[in-house]
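The chain that follows stands alone, in the form predicted on its own, written as structure tokens.
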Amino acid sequence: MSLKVDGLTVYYQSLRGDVKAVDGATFEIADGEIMGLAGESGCGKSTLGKSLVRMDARMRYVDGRVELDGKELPVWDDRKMNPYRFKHVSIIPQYALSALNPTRKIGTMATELLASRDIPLNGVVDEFKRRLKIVGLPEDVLERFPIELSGGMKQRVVMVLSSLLDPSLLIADEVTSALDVSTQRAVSELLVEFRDRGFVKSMIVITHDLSVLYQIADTILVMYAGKLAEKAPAETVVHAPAHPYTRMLISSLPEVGVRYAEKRLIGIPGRPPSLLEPPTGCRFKTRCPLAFEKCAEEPPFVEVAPGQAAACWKATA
């Protein structure tokens, strides 16, 4: 087992109180596996990603604990899990192409960065360049500086940096989110390659764009207002869902082929609801056609199916 998280609850502080950006997150990642992190914007799917590595002061950890390849990780603490960052838990951050220094040379941070690992970039360079290679890109990217390379290429550089000290969890950030189709495309592609390359052992690829976790994704995890909604394989979650939220976000995608000028595409009505005073009960009630008197009380995530879990009372019933 790669990673095994149970019970995570993460805040951010506000001048309006706590706001309630993950709330008892409990599930787990098998080596080998590409797990897809879904939900609206603000569901908190970024958070939960930034967490298992610590990258943002403003969290504040409430409960929970994390485990990587059989050893608790204190992301409770900053100093503490600096040892693990990069090493044993990478990030691609969500703002990537303005993640690199644009002061500095590829090659001038790479140096720093491993340098900050007490690793010297002789020791790993021949690897580096290798790793260029193979995602398209030319040894002299190293004497570039950011503003030298297109968006493509940026994020195709900090996925290689994000890499290379072959960390046994990725974490990556909406990584298509700012590039065109074609690039989307490749990007995805590499992904996958890094993990087929054993750049990395698990990866968590997180975006709102379904169709792109349901190419490369061997599972995907829905998130609606900081709680879990269902985990189950990709495919099972894009023509099977069990929760309701799951059914409603799949529905209202469109679908190749289909003429939108004769069929009306439908959203899901209603907003989220503030995580400052999240509702009780099942969060998702207020907009959910299956709602019921049930649903005034919170519903477990639990198996619902092999391979499936969701937090649904009409799901488990």
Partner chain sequence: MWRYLFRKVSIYVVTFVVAVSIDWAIPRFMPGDPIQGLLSRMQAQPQASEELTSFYTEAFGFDVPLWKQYLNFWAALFQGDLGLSITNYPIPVTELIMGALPYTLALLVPAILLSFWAGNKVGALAARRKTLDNTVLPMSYVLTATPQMWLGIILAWVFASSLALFPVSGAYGFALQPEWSVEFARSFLHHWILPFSALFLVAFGGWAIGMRNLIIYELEADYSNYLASLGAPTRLVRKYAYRNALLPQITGLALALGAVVAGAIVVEIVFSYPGLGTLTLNAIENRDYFLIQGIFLFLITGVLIANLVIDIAYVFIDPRTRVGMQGGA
The other form holds:
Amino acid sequence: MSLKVDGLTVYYQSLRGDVKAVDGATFEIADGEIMGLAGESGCGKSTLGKSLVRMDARMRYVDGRVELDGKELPVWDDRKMNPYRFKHVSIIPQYALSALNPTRKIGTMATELLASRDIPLNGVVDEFKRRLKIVGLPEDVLERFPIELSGGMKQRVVMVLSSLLDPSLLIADEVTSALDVSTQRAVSELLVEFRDRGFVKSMIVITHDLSVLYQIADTILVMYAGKLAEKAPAETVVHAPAHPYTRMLISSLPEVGVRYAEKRLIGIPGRPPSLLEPPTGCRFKTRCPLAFEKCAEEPPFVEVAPGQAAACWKATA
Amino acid sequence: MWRYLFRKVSIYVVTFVVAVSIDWAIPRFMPGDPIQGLLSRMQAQPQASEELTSFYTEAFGFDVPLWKQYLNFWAALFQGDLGLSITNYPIPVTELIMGALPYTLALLVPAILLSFWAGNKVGALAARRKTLDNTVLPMSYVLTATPQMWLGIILAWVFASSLALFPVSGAYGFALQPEWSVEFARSFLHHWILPFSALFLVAFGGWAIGMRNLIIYELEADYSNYLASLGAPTRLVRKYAYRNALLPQITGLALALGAVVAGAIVVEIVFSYPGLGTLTLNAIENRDYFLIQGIFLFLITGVLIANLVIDIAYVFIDPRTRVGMQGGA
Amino acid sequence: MAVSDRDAAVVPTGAPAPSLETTATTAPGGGRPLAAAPLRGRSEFRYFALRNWKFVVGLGVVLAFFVLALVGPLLTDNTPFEFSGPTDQAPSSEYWFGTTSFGQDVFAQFVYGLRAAFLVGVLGGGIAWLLGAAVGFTAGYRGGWVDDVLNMLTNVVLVIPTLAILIIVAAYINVHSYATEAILIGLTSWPWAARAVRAQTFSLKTREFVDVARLSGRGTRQIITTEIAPNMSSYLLMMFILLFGGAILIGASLDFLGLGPSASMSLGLMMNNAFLSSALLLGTWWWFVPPGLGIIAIVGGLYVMNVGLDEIFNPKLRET
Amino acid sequence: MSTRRRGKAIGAGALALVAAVIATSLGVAGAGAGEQSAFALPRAQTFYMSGSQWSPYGDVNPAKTWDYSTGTIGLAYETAFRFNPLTGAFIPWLATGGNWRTNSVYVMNIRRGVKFSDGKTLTPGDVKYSFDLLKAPTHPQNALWASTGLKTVKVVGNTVVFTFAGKPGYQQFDFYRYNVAIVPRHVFSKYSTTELMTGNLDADNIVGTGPYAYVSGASSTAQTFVWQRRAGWWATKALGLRPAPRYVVDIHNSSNQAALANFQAGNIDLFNNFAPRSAIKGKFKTFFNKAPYHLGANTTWLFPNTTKKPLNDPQFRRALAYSINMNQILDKAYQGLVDKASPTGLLPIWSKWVDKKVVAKYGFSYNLNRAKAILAAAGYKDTDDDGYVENKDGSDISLKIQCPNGWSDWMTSIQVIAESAKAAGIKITPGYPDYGTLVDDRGHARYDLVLANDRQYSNTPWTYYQYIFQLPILDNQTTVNYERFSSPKAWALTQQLDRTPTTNTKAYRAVMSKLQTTFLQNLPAIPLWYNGMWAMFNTTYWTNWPSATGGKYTPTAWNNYWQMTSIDMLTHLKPAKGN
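Next up, can you give the form predicted in complex with its partner chain of this protein, since the form predicted on its own came first?
Whole complex next, starting from this chain.
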């Protein structure tokens, strides 16, 4: 088991109270697994991804445990978490296009970063160059400023840098959403290649674009309103979803798996509930066509079929 | 980069031409006749007044048509000739300005640089650190809202008049003449501290606030978050944020020069410091048109040059000016 | 517009910029948020405003002094120049702030001086605000040669040391009223505001709602006043506050130099009188301390209030 | 990493620097006078004074009377005679005496054995040369030739003979006897006329007969102008006089405030600036030890613009004069530092010429009821009930009274005048333009009411009547008759006074009476108070200062006073004990 998350609960602090963005997330990721993390915007998927690496100032750890390669990750403690970052768990942020310091040459920035982590430079820098070549970038990008690179180039630089120390877990947060369709494809293929070459052991790919996940992910985890809805192998999620939300999500996509979707998730009537004071019971019940009395109780996230887990009374019934 | 510099320089050239023209026009089109003013000052006997008028009209070059005066003004300007002072006729204005300039520079340059340095450091230190922020920030606001002359008066009252630690006025002891000696240097510093402090403290507050606010933006910027996500220590994150926050501050430095010069004028007056500020007030009180004109031109040229220097330096500091000419990212 | 153009950053005259500078800077790297999306509705503003100590304290101080300026003169029988009492009296129950060495009531001078400060601040700041907004909107929205010309004008006025100009102009034309003084200040302190507005307008004019307005055939002025300006309202408000404070400081300097109106009292003139009468050497501190503190309180209050507003409108800045 | 450390090092370095600067400069305060430098002047032998030089160093050209560094005449160049304004006596100086040989020929005997500082002997030729220089129309003292009737100056033996056409202007000539600098012909003949009239002469090349020589300060950046006592001054041998201070240092003023700070700190010995009365205490003394503390130096006048309605009406001016609360001015603006002026405006030294009967008949003093009565009688009534009287034609009267900005005592005074005139129903508002503007406006009659006090002590009240009455009136009245009072009769009387020798007491008194009558009947200017000859002494380093009970000399470094009796102050000073 590469990653084991147990009951992770993370809130967002706002002046009006806590936004319960991740509520009791429990799942595992196997070595070599690429797990897709999907859901509508605001469902907590990015919060979940971020909380595994670094919680920003407004995020508050509430409960739960995270284990990576058998060791506990101190996600609640920003300081203690530091030694694990980059080396064991790393992230390609959502904002990859602006993630590079605009006034530093890429090479300088990288070496300063490495030096600040007390990582010996010899070897690593060469490896950096080699990997840049693999993703199709000339060596001299190291001598350039971010402003001199195109969006796709910056994206790839960040991918290489984030995975440079061969982390056990890499979180790729919406890496494709800001790119055009052809670059999207190339970038997603690179993620798979990174895994295949062993640059990363396992990966969480966060996106709202299920079609991308269908292409590259081994398993897919669907979240709704801060709760896990369903986790299953990609094929299963697309073809035999257990959770009504997943089903609606899939059906809103045109011809899944045939070509990349150009349309965003629309199609589901109603709006997700406010996470300031989420409703009791199943959070999807107000939009769910199958909702019944039982849904007033919170459904557990349990295995409904081999390799497939879901949180829905109808799926377990 | 060259386009950037060209644009800058052309703005400065236009500014300079406009400023010189305004400057030339002021004594000529404003009410009041400088030569009659001089005659009044001289307490010239009425009998001599006609003779003297024509003598000085010629001496100041007012006896040629306006357009020619304008051209002559430019021609003289390029030879560093700003005309003759009225109150101190026939001392050249340039000589008076050059005499006062070292004192003003001795106040201004350290005050600008040290306040910029210290203000930025302290502002950066205070940002996102609660206790420090809650002390530095209010203090900085008080400082930046303080009129320099009032701070000068307070410093003079407390440290000079009441505690007698420092002299209230002048640039050095009356027993001395400017020279390169330890005694003169000490006397000079002794006189320099208070006016310098008045300028320094007010400017310091402004820079500290500016940096504090800027660096918060930078610390919230994506690249800072990315660095932190990769486990970079706070030290590195803050260093990057500081450097980037410094860039708009440097721009601010160029633009604040005018304000600092203004501050120096009032502070010099409070401490009777023999720099351009005191000279300006004397010139105004005595309607020494050519001196006022010269000082004004001098200040503008100085500020323009400083701006240009900062612009050029900026090209080296901020890579985006060098490579970013393709437009917005 | 090149993002890297350092013109984009601005500093108000008088004091190096409090936070407006940050919000006005179009981001190096392109990502910095436009100052504040307008808050939804008045109630939300009130909600955040009341919880921001900077805004509350700043506004409170400014209002308190405003009230003092309004009612202060009613609390004293003396007028600022009247030789009403004994000379050089320390503060007492009869003369709250003491008397000058000419026997004038310092409290009366102070409260009348506050009035002048508010007048110069509001009027001078207001004129600069109008000019800055007009020039900035026009340059930013029209672009092209209009922008080139206005931008050049802005730069010229920006670079010239304002106080130097004011000193000269004030020396030639005798300033008889605070309105004249305020107009002079307004006419010279608008450029940084114009630049800031221009930069903001640039980024707003490409937004969809402006496009829609344009397609629907509305005129430039209408688009600026109904579409662009309301979207910058928080920004414009903060700009006014800074110009307000700046105008007070510049006015005080002019008055201190004796270039302001002399027939009515101002805080700067009080300092001038005290200074000329060697008050600091004779130890009559009650004469020169209050005017400075008054200015600091008003201007500092305005600045602090501005930071508060900045935080209210701009969640990223809020204290965490 | 290294940049970071460098940054820290720079930071630490800068802090250390600032700390060091403060420490060393504080050290200076403690170190005191023990340390020597090439220029450092010994405190106990140096006489510091302030209140004369109000702009950067101008020049040492004795022709530029408005501009030269103090002491140029008096300490370096000297005059043929001196004049003691406190006694009214002429003192022979470079001349041993002189007399009117006829009504139009004056003979001046030149002192023998006087040497210039370059060793050359003073000759009658130098004296003739010095008076001849005034012939240039651009010379500020050209009036000697232009309006006294002087025709020739000739050397005869050891005398210089002044020959006049017609009746000489005795009063003016007397004035020039002690105001024309005697300069060395052998040095000055090398200068061009323009240089001599308007240029700056070389300070290093001052060749004078006086007791002091130039040391430093002839640069626009200098804070001080330094004179050093020279050996071989003629008066030491001839009269047994020797000035006590080895160095005389004039401090350039930037403000009264700064000067007072230095005076209080002990850096100034003779303080000729205005300071509030509370500054007089402890070791700081004045000429009188009670009010008014200072001698009066000149009369401060209120000039009405007599070309403007209603100030062209003598009755209105009279009402205005009655409305001024002088005691309040003395009280509030001066705290008793000055005395009320005689209604004639004449200085106390001329009081023997004041015709008391005339004053009793036409004089005035603060009396609101009289002021109101005069206004009413003259037809000025408050027709619109705003508390202020209107012109006879019903138009509003709103006058502006002005004085230079920064002259704090005057600023307060005009506020008092405005307030007390208000009580009489005359609307006046105070204004404070800068000095230059005021002078310009005053010269061109663009004013209502201004204060002025240009005319100092002199040998003759003629200088005062010329100041008030001189004709013709020019476009720009730069020096005299600011009020533009056009009375040929008054001017003729003034000229008559000039042409009456002081020794002809009876005739002189008669003219003076007529002048006073004309003046008081018309009140073209309103005399207010005797502006003080501000002088505070620091007794720490020097004693035996002039005083009402001791040496009666003018205690001032102001120009033109050295050759009156300020030089006597220097020769009578004594170093304080223990110094």
